[in-house]
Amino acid sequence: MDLKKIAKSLQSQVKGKIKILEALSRHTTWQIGGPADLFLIPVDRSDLENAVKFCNLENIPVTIIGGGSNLLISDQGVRGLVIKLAGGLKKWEINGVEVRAESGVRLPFLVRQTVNEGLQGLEFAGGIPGTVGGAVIMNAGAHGGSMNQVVERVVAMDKKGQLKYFTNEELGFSYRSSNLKHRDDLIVLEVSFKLTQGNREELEAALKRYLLSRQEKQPWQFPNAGSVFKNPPGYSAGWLIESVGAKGWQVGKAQVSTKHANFIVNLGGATCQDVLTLIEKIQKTVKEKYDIDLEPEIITVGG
């Protein structure tokens, strides 16, 4: 593949810049992550559909990325074009008890607007690192709330830039995960939620609880992804880990955190392979003590 040449072509159809070879290690909360061939952050929705219809004619893969957290992308890197929706996608509005944002939108930027505006419902993801997109995918949650309560419908787009809806119910929501988890033909555009009336005191206090509680409780001095194993049924992952001895378990630069051992935390220079070691190792321990098998809740990328 002749990058120069693709990524010329590509940058006629779009208004954001075209990289070749950026490290992707800048665009992941773990910074971990090998070079995008072709990397864009869309200036909006219509770049962002001109860069996929291009691809999709000239049979370039496209991988799409939203804020980089609860992302592990491989040392190799991704091939094709890497499209981050992040400072891309970002309009968003609220009206009434509506609220409506592009997919690019950073979630806590978007509950501290509805806060503001005393509707409740979204305060609990307040601390939650990552664009809207992701967390609908993911059906992100914390402190008992998630989003599947909140969503009332997504606007996705496929590959040749059709467009495609979706009510609640068609999302599939399940326990950190949904329909849109495993689908690379859809992108998320926008997202609708339905809030309520709220007293935006009790919203303010109950936010401010919440970012305390992370801040006290989880490793955010060290790059990470947040939880790295989903809840098994009746358990809590952290506690199986550290249950088994791996609080502190080192492979290379990345660390079982001391502080919460359902993090892994980058000292400095993590590679990807030292997450997937160590991630293996823990599964492994838990699996012979417990006979529970950890389920990874994030996405690994690339390769």
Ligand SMILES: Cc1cc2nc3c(=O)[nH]c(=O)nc-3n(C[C@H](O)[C@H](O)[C@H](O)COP(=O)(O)OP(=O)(O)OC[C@H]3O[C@@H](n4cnc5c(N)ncnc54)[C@H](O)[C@@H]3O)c2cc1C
Second form
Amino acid sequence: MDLKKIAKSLQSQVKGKIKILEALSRHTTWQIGGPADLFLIPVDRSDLENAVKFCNLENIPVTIIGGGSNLLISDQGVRGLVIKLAGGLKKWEINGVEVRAESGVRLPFLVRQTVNEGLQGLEFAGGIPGTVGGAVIMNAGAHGGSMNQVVERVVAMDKKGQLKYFTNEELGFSYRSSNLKHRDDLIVLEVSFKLTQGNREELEAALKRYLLSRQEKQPWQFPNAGSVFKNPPGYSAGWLIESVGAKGWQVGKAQVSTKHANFIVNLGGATCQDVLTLIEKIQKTVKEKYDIDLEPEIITVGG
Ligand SMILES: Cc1cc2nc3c(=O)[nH]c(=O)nc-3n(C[C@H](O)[C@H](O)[C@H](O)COP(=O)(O)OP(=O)(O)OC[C@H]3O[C@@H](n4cnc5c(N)ncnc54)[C@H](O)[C@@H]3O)c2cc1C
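Show the form predicted in complex with the named molecule, please, because up to now only the form predicted alone has appeared in this conversation.
Starting with the chain above, the whole complex follows.
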């Protein structure tokens, strides 16, 4: 693939800057990931649509990332075009208890706006990094709340630029998953939420409590991607990992956090392979001791 030639043709279709061999470690919270052949942050929906249609016609694979806060990207990077929506699609509006946000809006920012308006329902997500789109795909949740409780509908787009609409039921939400997860053919454009009128002071207090508890329990000092494994039914993944003595285990520059066993932190210069080796070691040890399969929550991309 002649990257320069393709980049030039693609650049003529979009306003956002097309970058060649952009290091994806700059776009993931883990700060891990090799280069994307081509990389774009679309400035608006038409940019996104033009880029996706171009790639569809030219048979160029497209990978969508939101805020990169749940991603483990290969050291070899990603072939084709990587489109990052955080910082791109970022319009939002609040009308009474109805909230509408484009998929690139940062979740903590949107939560702040809803709490300012005294709207109840999204405050659980105040400390979940990443975008509105990524949160719907993952059915992100915390503190007893999750996206399925507040999402009303989603507008998505396929690779030909056709719009698709989904109600809450059609999204098929389950624990850290939805029907849109691993649907490489669809991109979330916009999400509508239905909240309820609440008491602003109480919401502020809840938000503060949630953020403080993260600060106390999570290793925010080091790059990470949140919980690495899902909680198996009836168990806490963190407890299982801690109980096999894995806290502090290190492969290369990746370490099982000494603060929270379900986090793997990048001590500086960790590779995707370091993290994958650590993940396998944890899975093997937990399986041997408890006969439980730990399923990764994080999504691996590229390679
Ligand atoms: C410090 C920390 C704390 C965290 N705490 C929590 C927590 O409490 N609860 C929780 O659930 N998660 C948590 N996470 C994980 C992560 O923040 C969530 O999963 C988040 O919702 C991912 O959003 P994102 O925009 O970063 O998505 P990404 O990681 O960029 O992408 C996730 C998946 O969604 C797809 N995707 C993203 N946007 C779109 C789109 N618009 N259209 C189509 N596909 C898309 C990607 O292709 C990928 O498959 C935490 C992460 C960190 C780093």
